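The data below hold one chain only, encoded as structure tokens and taken in the form predicted on its own.
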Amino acid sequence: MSTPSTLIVPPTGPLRGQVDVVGDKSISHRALFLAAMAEGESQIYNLSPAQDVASTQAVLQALGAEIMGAEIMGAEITADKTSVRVRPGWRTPSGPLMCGNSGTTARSVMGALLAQGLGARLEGDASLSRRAMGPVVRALQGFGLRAELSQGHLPAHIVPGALRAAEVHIDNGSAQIKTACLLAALRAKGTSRITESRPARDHTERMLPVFGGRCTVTGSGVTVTGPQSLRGAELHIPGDVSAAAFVVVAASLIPGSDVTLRGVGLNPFRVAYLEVLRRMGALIEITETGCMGDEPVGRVRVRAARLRGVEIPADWAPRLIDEYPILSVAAAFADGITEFRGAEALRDKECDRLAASAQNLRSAGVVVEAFADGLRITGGGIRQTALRLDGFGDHRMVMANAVLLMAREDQAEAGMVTTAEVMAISDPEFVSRFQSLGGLMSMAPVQPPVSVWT
């Protein structure tokens, strides 16, 4: 278990230089969810080292799977090691499928679980025991699956049921649910269609390939026609986008920046923010260099510019879903008023996260609206000397909060972030990424009380 810390933010100066970010997150799970479903080996390399992906390693190895090169130590990964190998193999698991606070993890592992005709029982940690469980065993019911939920929450008791062919409708723009719905229609004997109200990722759809298996996508959903067998492949990862866009917001804040982030994944559902934040009046240079397993990666240049508020469509909410904490961040310190709406999904993370970003935001002197699907935010910037922000154990808003912290105008004193350990759940390299660029945050373990006998 991560120790618990805070973050500690001092004065700051430019960033400046050129930094590569962690291996996707999305992205390393599907990975490693399709090569244990493959024949034959395969190789990942630049696999996240992200707590969230230790996961979903930890719980196919508990179903069977060989996965070498990198060492589990509790529930991360060794940060030197992100190159695996993974050889297949499937079991009934000796006890609970722990999924940790990886919604990926505990979603993705019902599909497949139905897919190979296999029970288990689910746990997750408390902040994942309490994200909503129903929408995914619903969709999958369609395929057969049968499941007890404790009121529509984790743990879950996955029970073998009769894998069939199915027509599901996912109207919440959950990619993790359409990933599960795809791992099970890979084993149904017979023609499966996956629809979406609103499209969400399609990193699932454009990984079959690689793996040898086959889909047709259009505007309105993805066709699957089972049963198919993958094989074995090797697929090269992208940096994650989501883990640049930090630092995309704190290079445009801070004057004098110059950064330049290489190998990120471009894929399009994933680069919104960027549209967005040029919209604002960001600085951004976009260059795409190549494909890494059918997903476009290049480099993001980011200078430091004067943005302004924006209005950003609510229809572009589950391609914004984790970038809206930072782009919140964005919107306090642009001139005029930023909003946002249709981002209801934000309330069932790992906190409420409209409710986190508008507290904190309020505490820094922003004025903030909150709406049930929204916020929103009058900006200016914020020129508080210290601040001691609430990181609510939310690793998306940890982070935001530090880039706020950094971007504060005429900074006398060193704020801080708590809850700062949970960093690691997707990106345990965020310290060391901003300080190679210049920034002075440091993480400082919080001292538990003195006892004092009388």
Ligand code: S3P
Given for the second form:
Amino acid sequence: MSTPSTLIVPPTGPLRGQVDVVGDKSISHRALFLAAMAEGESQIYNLSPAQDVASTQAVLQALGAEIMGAEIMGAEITADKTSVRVRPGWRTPSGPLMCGNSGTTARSVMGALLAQGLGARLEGDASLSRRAMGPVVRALQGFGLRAELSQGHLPAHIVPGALRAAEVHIDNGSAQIKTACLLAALRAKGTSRITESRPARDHTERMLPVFGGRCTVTGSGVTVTGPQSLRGAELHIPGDVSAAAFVVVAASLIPGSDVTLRGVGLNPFRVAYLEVLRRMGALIEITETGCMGDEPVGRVRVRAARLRGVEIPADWAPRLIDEYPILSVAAAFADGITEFRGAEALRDKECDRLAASAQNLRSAGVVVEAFADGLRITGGGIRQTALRLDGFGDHRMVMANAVLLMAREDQAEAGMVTTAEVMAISDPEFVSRFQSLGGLMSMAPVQPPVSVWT
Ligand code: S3P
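Based on the form predicted on its own presented above, generate the structure block for the form predicted in complex with the named molecule.
Every chain and every other molecule in the complex is listed next, the one we just looked at coming first.
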């Protein structure tokens, strides 16, 4: 784990320029899982450098896959971790599968283990071990999963089970659970159907044909007939539109800013936050420039604008799930009230993101009413200077707080965010990207307490 650090955010001027974002984290996990389940080698370019994706790589390697630097035009690139070659292989692991902080790794691998007829013990860090694993296990039980959880949580013990096709309904809008089910359904004999009350991101469905797989997507669900064998593929991962969200909001809030993000994924299930910001009055231009696999990509240009509060439709929750912390920051600076509901899933993320957002905004003087499933934020700006905000050991909370500090009005002194090292969970380039746009921020290692012996 990286050195415990505090993010220091001094007064900042406008953000200007063009930047790329890291490869998409969600799509990277799926590319690794499908490559590991395929026959033959795959090459993946622009893989996310996130620690969560490294957890998926480590888990797949422990299960027998070989993951190496990719060959680009005949030259072996080993230093570039964002280009990898995957040679599939599956075996019973010799020790526990360490999923780190990554919910997508833990839940997806349950489906993959069932598909491959393997058992394993799954472990996670303290945060992941607090997150609910009952819903994914219940969904996969339909496909024959046999698993023992520790009171609904990790560590989990997965026993090799008899895989069967199933009809499963997911009512909490979880793309991680859907992906676990799709991986199992691919290998099950017969037709499986996965339906959703509130459709979640569809990266797995879009990626399957790239590996020669087939599924049929209808309004309420996805049908897979198995068993199917996948073949190795070459694919390029689009830039992470959720990583882009922090730049988009910062550039909207900081007067004089004008920023263009290049090569960003524009999957309709992921860009809902851009629509919310537009409704708030943000100046956002989206230019679709092409496709990577079946994922639309393009440029997003943002210029500073005065924002106003909005009511965010509750049924958008699965499409906004990772963006609520940063949208809450936007709401704190907007004129008027912003309210969102239907987002109870936020209580079971890397931290309780509803409680964490409410606490941070209140400590910055913002009026926030918290509900079981959302927040009502009375905007108007933040004028306090030497704020010290808690990052809660949650990457998206740290990054949202960094933007809050950058956008403060009447800045005089630097602000700080604790537990800043966890930004690497999704985006090790967060600080350098803002620096390249003119944002002033830096990481300061937390000094361990000195013991003095007399
Ligand atoms: C993810 C799905 C979302 C999201 C997470 C990544 C994925 O979780 O919060 O960061 O890659 O499938 P849900 O399972 O709540 O959809």
